[in-house]
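We begin with a single chain expressed as C-alpha cells, specifically the form predicted alone.
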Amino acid sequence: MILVEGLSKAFNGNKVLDQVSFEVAAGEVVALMGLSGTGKSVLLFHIIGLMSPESGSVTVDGTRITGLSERELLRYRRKIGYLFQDGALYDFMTVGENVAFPLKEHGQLSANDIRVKVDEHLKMVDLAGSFDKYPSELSGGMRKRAALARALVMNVKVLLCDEPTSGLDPIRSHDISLLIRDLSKKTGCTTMVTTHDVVNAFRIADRAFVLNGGKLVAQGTEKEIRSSQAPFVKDFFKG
C-alpha cells in the first residue's frame, strides 16, 4: 500500500531523511517512532504529498505521487486522511461543520447525506450529539476524536496521525490510541501514526519504524524492536 524508496531530504544543508526505505502493507498499522525533529513528520508530509524530495521516492496504494502535477495531487489527497497534532479543527465552526468540511469541499453529496454521513462518524468516535458544539467547548480529548472523524469521513485508504497523544493526560492518550487501532482496523485503513510516546504506540500498531539521524535504524514488532541492539533503540525504548 505505502511504498517509499531511498527518500532523502535536506533542509538548508542539514539532512532529515537519509536514503529512508520501508513497505507498509495494506490494513497495517504502524508507528513512525523516534526523538523530536528526527524528521518523522517530514516523512509524512511527503506521503501526503506536501512536500517533494530531492531524491528517491512515494509510491501509494500503486500511485508514484512524486512528480504528481497539483491537479494530481489534489485527487491523490482524497484518499489520505491526517490527523494534526493539535488537531486543526475550524473555531468559527461547529463540530458538525468542520466533520462535514471535506465532504463539502469533494464530495457530491447532498445536504441530508452529508449530515447523516456527519452523524454516522461522530457515533464513530463517541461524539454523538455534538455537531452542534463549537470546539472551544470540547475537552482536549474530544477535539483529538473530532478531528479524527473529519479524517475518516472520505472513507479514506490511508490515515495519516501526527503526535495523536501529544498534549493529552495518560488517560485520553491510552483513548485516543485504543480509538485510532479499533478505527483503522474497523475501516480497513493503512495507517501510520508518529509519536515518540513508547507506552502508546504498541497500543496502536502491529509494527514501528524507528528514525535516528534521518536513518531508519530499525523496524519491525514489539518483540523484534525492544530485542535490537542498536545502541540509540535501546537507549530510546529504556527510556
Contents of the next structure:
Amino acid sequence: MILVEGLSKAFNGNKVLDQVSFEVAAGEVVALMGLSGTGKSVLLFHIIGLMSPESGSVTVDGTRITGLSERELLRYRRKIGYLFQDGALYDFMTVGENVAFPLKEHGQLSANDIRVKVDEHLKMVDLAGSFDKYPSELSGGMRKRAALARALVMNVKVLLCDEPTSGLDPIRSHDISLLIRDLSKKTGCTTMVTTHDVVNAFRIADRAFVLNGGKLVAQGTEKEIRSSQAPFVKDFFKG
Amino acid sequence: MELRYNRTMFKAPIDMIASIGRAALFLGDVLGVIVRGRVRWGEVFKEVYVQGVQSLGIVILASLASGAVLAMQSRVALERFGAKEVMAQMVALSLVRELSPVFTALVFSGKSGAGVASELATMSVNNQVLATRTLGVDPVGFLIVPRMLACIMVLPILVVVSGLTGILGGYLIGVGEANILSSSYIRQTIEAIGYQDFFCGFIKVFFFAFFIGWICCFKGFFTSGGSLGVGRSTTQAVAACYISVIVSNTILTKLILTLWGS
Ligand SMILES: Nc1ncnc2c1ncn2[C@@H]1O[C@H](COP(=O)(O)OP(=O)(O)OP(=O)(O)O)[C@@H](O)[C@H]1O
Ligand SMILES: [Mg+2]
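Would you generate the structure of this protein in the form predicted in complex with its partner chain, following the form predicted alone above?
Once more the chain from above appears, this time first in line as the rest of the complex follows.
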C-alpha cells in the first residue's frame, strides 16, 4: 500500500533521510520509531506529499506521488488521513464543524447525511457530546481524538499519525493507542504512527520501523526488533 | 572576514528581493483561484462582516475627531485671511480628497489588517494551514482569497463612512463654535464636493485595500516560529501596510492630479 524507495532528504546540506526504503502492506499498522529529530515527521510529510524528496520516491495505493503537482496532491490527499501532533483543528470551528469540514468540501452528501456521519465518528472516538464545543474548550487528549475523527471521516485508505501519544498521561496514551489500532483494524486502513514511546508502539502496531541517523536500522515485529543485535536498537529498547 | 562582511551586506537586499518574489507568486496563486471561479462567497461575506465590525467603531471615532480638529484649525487659519465662510468647503474637500482615504486605510491596517495577519499567522504556526492541505483543500482558496476580497470590499465602505462622519465632526464645530448657519454649512458642503473630488480620493482606496490585503495575508500565511513568530509577522505586516499606503498615496496623488487636473 505504501512503498518508499531510496528516499533521501536534506535541509541546508544536513541529511535528515538517507536512502530509506520500506513497504507497508494494505491493512497493516506500523510504528515508526526513533529519537527526537531523526526525521520521523519528515518521513510522514513525504508520504502525504507535503515535502518532496531530493531523490527516491513514494508510491501509495499504486500511485507514484513524488513529482505530482499540488493540485494533483490535493486530490490524492482525500484518501489519506493525517493526524497532527497537536490535532491542528480549526479553532474558529466547533468540533462537529471540524469533522464535517472534509465531507462538506469533497462529498456529495446532504447536510443530514453529513450530520449522521459526523455523529457516528465522534461517537467512535468517544466524543459524542462535544459536537458544539470549540477546540479550545477540550483537553489535549480530546483534541487529538477529535482530530482523529476528522482524519478518518472521509473513509481514508491510509492513516498517518504523528506522535499520537505525546503530551498525554500514561492512561490517555494507552487509550489513544488502542483506539488508533481498533479504528485502523475496523476500517481496514493502512496506518503509520510515529512515536518514541516504546511501550505504546507495540500496542498500536503489527510491525515497527526504527530510524536512526536518517537510515532505517531495523524493522519487524516486536519479537524481531527486541532480539535485534544492532547497537542502537538495543539501547533504544532498553530505554 | 572580507567575504563575511560582503555576505551580510548583500543579505538584506537579497532577502527583500526574494520575499517580493514570493509575494508575487503568492498573488499569482490568489488570482488563479479567482480566475478559475473558485471564490467562496460565503466565506467572503463572513470576513466582510468580521473586518467591518473590527474597524467600524474606531474609524467613526477617528473621523469624527479629525473632522472636528480640522474645522478648528481651518477656522484659525481662515479667520486670519477673513475667509471664515469657506470653512465648510475646506473641511469637506480635505476630508473627501485626501484625509478620509488615507486615515481610514491606516486605521484599517492597524485593526483589521493586524487581525487578518495575526489570525493567519496563528493558524500557520498551529499547523492549521498544513492541516487544510492534508484534508485536500487548497488553503489559498479557503483562507486567503476570502480575506483579500473582503479587504477590497470593506475599506471603500469604511472610507465613505469616514467621510460622512468627518464632515459631521466639522459641522459640529462650524455650527456650534464658529456660528455658521446650519443650513449654509450643509449647502456649502454639498456644493463643494464635485464628483471628481470624490473619485480622486476614492480611486486610491482600492489600491490601498489591495496592498493591505495582500501584505497582511502574505505575512500571516508564511509565518513560522511559534507565538513569537505571530507577533513578528503581525508587526511587520502593519508596518509594511503603513509604508505602502503612504508611498502609494504620494505616487497616486501625483498621478491623479497630473492626469485629471484639479
Ligand atoms: N522544514 C524544515 N526545514 C529545515 N529543517 C527541518 C525542517 N523540518 C525538519 N527539519 C529538520 O529535520 C530533522 C528531523 O525533524 P523531524 O521533525 O522529522 O524529527 P522527528 O523525528 O519527527 O522528531 P520528534 O520525535 O521530536 O517529532 C530535524 O533536525 C529538523 O531540524
Ligand atoms: Mg516529529
